[in-house]
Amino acid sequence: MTLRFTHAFIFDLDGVITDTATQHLQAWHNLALEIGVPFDPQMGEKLKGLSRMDSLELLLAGSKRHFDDRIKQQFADRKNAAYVQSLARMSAADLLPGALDALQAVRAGGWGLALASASKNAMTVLDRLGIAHLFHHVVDAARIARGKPDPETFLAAAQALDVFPTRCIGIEDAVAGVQSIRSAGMFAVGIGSAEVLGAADLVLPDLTALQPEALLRRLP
């Protein structure tokens, strides 16, 4: 295999580069109210890193009612329409602390830069944030068969960049995402709480603390 880059950094989107968790959670909450299923106050943490359909299954697990696949798809579409509508108000002001500097530092270093997101709306979000041009490749839920914690999302990003997984650093804020990175054979950086993301190789509070060159020195 001819490597295009010597190393690569593969970022998750929600909770790492920007925080659309509030919009997602509100859309799921509204759907739960509409269809009359209970909504767990802890649902926000449980939904992190899950695909749309996996999130829906988690939501419906609290109901005694049975919904067939056609109805489930309608629910998922309804939730997504509400979420996409909320994205119209996003801008570069919604980038999380350190996000832009971290992405620019990776590009300046000449390393591969990819996005590995569980969202089918990833490109829309990147466009609204004004950072789509920084990524060499984007893998979203529409391009894969198995979502996180399966490693497919991160492996697909590494393959697209022609970089071996062992030379990749994955950055995630969700337990499922960290599991995905580790299963892919990559170095896992967790963004958030060490108590929650203890399985990561390194946990940082946010991207302001991310130093690409220092991280690369930690690879085998």
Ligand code: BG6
Contents of the next structure:
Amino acid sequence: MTLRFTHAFIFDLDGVITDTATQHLQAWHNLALEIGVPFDPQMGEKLKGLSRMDSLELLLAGSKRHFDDRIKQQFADRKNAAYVQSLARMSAADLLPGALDALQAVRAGGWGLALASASKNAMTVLDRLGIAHLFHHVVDAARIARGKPDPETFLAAAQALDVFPTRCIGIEDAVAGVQSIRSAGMFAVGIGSAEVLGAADLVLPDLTALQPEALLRRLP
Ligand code: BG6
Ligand code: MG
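Mind giving me the form predicted in complex with this ligand, seeing as the form predicted on its own was just shown?
Shown next: the complete complex, the earlier chain at its head.
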């Protein structure tokens, strides 16, 4: 049996391909104001990459009040409705600089290309951006038991592409995401500031600087 791909590139979505990280944070901030729990701006980086319920738990941890599971579900639904509404006007114009070129370069090189997002809205976002067809595999966040920083999301992508984790490069903007990639045994590219993403193998300011072939030369 021949393997389909020698190597693979596994991208996060929110904050890497499009600036939805800001929209997620805004929706959490609004919910915090509505329900009267504190929102520490420092929490922004910690919320990035966490699943919807893990994000809510982190938000509520800053409050002394107790909320039962039914109320928590209502809060999560409320935040999601606001977030989904903010996607309505999204289009290809919302791709971050270098995103389309980076994805197309991976395809042109013949390597595997997967999406490993924690978002259950990932397919909607990919469709709105007009890039869903570029991916060989999109991890279904609803089927992930342990969200980032656990490695499960990235490992699920590697498994679907049938590529060993050590031959995969993960690309992330979140601290939890970089941790997920590293504990999956993959090479981690952080997108953002080196101060925040110091655990990554390489940090780039955005995807314009991503050169797939040069990155593969850095693999062991
Ligand atoms: C991640 C975002 O990609 O998806 C998080 O970085 C978000 O901020 C998570 O909480 C889950 O998204 P959703 O759309 O399923 O609520
Ligand atoms: Mg992200």
